[in-house]
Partner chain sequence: MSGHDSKYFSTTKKGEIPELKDELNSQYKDKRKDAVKKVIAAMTVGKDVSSLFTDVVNCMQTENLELKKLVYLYLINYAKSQPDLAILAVNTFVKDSQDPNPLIRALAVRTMGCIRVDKITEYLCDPLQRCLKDDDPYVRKTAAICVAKLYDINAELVEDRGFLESLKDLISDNNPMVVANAVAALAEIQECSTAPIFEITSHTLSKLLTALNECTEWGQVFILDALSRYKASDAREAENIVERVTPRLQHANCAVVLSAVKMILQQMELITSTDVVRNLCKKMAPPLVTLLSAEPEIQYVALRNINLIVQKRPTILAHEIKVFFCKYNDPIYVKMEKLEIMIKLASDRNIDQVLLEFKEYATEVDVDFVRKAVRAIGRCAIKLERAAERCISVLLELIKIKVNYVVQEAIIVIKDIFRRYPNTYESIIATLCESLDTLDEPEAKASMIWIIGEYAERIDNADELLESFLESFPEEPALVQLQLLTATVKLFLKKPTEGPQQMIQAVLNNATVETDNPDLRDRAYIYWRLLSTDPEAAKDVVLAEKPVISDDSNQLDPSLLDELLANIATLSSVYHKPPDAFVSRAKAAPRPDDDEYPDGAETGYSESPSHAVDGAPAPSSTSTVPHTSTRYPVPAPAPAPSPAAPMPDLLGDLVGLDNAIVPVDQPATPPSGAPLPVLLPSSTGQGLQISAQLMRREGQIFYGLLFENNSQAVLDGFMIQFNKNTFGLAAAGPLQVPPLQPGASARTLLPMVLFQNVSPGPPTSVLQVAVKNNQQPVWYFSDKISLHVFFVEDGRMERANFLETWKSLPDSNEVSKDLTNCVVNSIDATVEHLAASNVFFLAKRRNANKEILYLSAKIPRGIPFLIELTVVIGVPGVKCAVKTPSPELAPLFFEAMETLLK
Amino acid sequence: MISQFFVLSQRGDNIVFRDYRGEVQKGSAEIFFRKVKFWKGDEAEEAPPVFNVDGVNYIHVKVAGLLFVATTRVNVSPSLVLELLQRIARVIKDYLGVLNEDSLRKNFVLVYELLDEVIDFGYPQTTSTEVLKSYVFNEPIMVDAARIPPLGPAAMFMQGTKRMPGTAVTKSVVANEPGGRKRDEIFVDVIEKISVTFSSSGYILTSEVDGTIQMKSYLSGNPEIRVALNEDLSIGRSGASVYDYRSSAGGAVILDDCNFHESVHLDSFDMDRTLTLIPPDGEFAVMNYRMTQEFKPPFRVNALIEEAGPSKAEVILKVRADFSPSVTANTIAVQMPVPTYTTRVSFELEPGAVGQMTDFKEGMKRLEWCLKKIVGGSEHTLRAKLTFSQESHGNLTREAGPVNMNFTIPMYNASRLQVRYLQIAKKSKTYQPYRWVRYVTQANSYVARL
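Output only this chain's structure, taking the form predicted together with the partner chain.
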């Protein structure tokens, strides 16, 4: 089992260090950081999450810019340790409201108290915030919320994890509001990350939705909740139906696979697609799902690169938003690698463009186009003239691209999976907790090949 647990800042400072078994030397954090920082002696190389140095196994994840690390000498289950590290991050975030170096340092006593309950002698005991509440007595000290960057969808990117702890709420699940009583509310977020690869002719090569229904409950008295999903939802494609296009025409939602949080009762799921649960405190994924059924990609991307003279070329990037005008995508970034011998790029935006930015990242030989907003149904174009230091090899499409796109679309989901209703068992007639059901779609790997 794990021997030590520690949290390092990006600079390698020790923020938290707990030794559970005393069998790994004390300097392990330093050895780890040096190894990760210069993997294969190269600062650009990214170290794998599991490696062994001198008989000590180091297992780590990156959460919110921090390194969560465990060491061990034995042949443990690495997926257990990785999940545990993620879960510790989540529990700490549940308690502290925000997870960063500052909040950890301000609450180190509480964090140690948590760590003692979460792990004993290297064995995970519980990572449920709900259960931990009965054993942990320190109260969190909130960090100044004003100093936290706004937690818009952009901040989700900074979290750097896929299941995204902290969608929108930055209050602690245990601390009381300044006003005294806690506000009764519950957040249900349907978060989808989509991956699409377009071929050079615009044909969809692969498409996939990774979705999560995430819940964060601040309800008092732990009432039972029912979450109803699309009635015609089905799970598991049967053999050949992968390429069954009938379903894409507004029919049933077919998930490839899904899994549920342990608190979820599936008694009536087969009947009417409702999930019943008593939500534990803290943030958790009610359901994770995966879909490869064909869906309409929110953006069409067209990219063209053409020779325009002896050592010149022209790039045309076109983005069309294929969704309803009532929906607006934000923080859009389009990137395209250009031939390595590109020396200069001049951009030409469409007339009257607002909130757009272009840049040529010379070091990475990449051009970037950022748009603050794209309204559904609109189309945007960028022209760029490239100057080369040499003549091209006559195969520009091999040397440039692919185009990659990042975006966030609030109140939109690609899979059409819906929360039909969210029912909270009533304690009294006056009990009217706030219910928030939100949808957001983000690009995971949204690529158009040249």
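Moving on from the form predicted together with the partner chain, kindly provide the form predicted on its own as a structure.
Shown below: the chain alone.
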């Protein structure tokens, strides 16, 4: 039984991440990479395939220059998990043809569907390519290892004539008929999960947006719906590198790739970026997309730790909200691991701080700073004084951190993808259904290195 599965590049970039059980902290990929990069064993120069950090077992294999990693808190058979990781890599290679970082990024929808079928709630189900053919219906985007051809706008995202979804995909929530008259309404949610890694000097090392347009329909009669997106929306980079962080001309929205629900018709998508569909009852994902184009992160995180005398150190954490003052983020949590020989921590909040809480989790050797809300344009600072049980003889920046941040920002999206209008075919002149379009941005992996 595993808790998480993720694939890292040689630089530590998080290419694929799936949390099956929620038992291990979200910053585990960064902790793993730091441990492997700065491994100091008795005689070994490289980290072993299995090791434990703070009660979490990390099991990994290296395939084609990529790190396939599983985490768990329980005592599982290491050989079983190592074999599972090798088989997952083999299955992905069978589907993609070429196993490398580029093919994984271009086929992220297919890879996640495969993972949903191979592992269910942390338990392996099947790793047979033949068996998986009956359940996985996304078509792979073939990648030439020598030269990557330019990607067309929308044709490559169609799933052909196959219409049966994978069995492990989350089922739609069917609308229940209330006791009284049913209220005709439709909800469209643009949900984005962003991953950003800051260097110790504050520069952005990696940035990525994983987004989905969720629709929950309670419309009677299944009328046709037209969803219009940005007119300047562009899909694919015309063969450009996924790491070419050039600002897009004219502020256009450039998505690396996307995938549509089987009910979506793309007849007019290339011309006016309009999706036409007849929504089924309940909740479903109209469109999934991914963007690595450079974007302005909503928060800037700066962290500093320095010695303040024998057996003492001081930590300064700064969080600045780089979005409009009309937008407010809520449920913000900042976490930072401290050296294992830390015995006591005293916190100092800024004057007039309201709705902030601090805590030192001694068992986990971690600082926690929770803020109820942050208004756009504001900056908040926390100072913490650490007391050690021994003098620090090493580099404090190696023994502490990284800083991990979680947050939710309603009515904000980092990619600037917008729903221009939501049109519902009228059955009669008196038919006036309610329309709701909402935006929300959440942190997937928001990390600042020391």
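Between two forms, the rigid core is defined as the largest C-alpha subset superposing within 1.5 Å. Worth saying up front: this structure is predicted, and the values here are computed from it rather than measured. Positions refer to the first chain, counted from 1.
J.: If I superpose the two forms on their rigid core, does the C-alpha of V315 end up displaced by 2 Å or more between these two forms?
T.: No.
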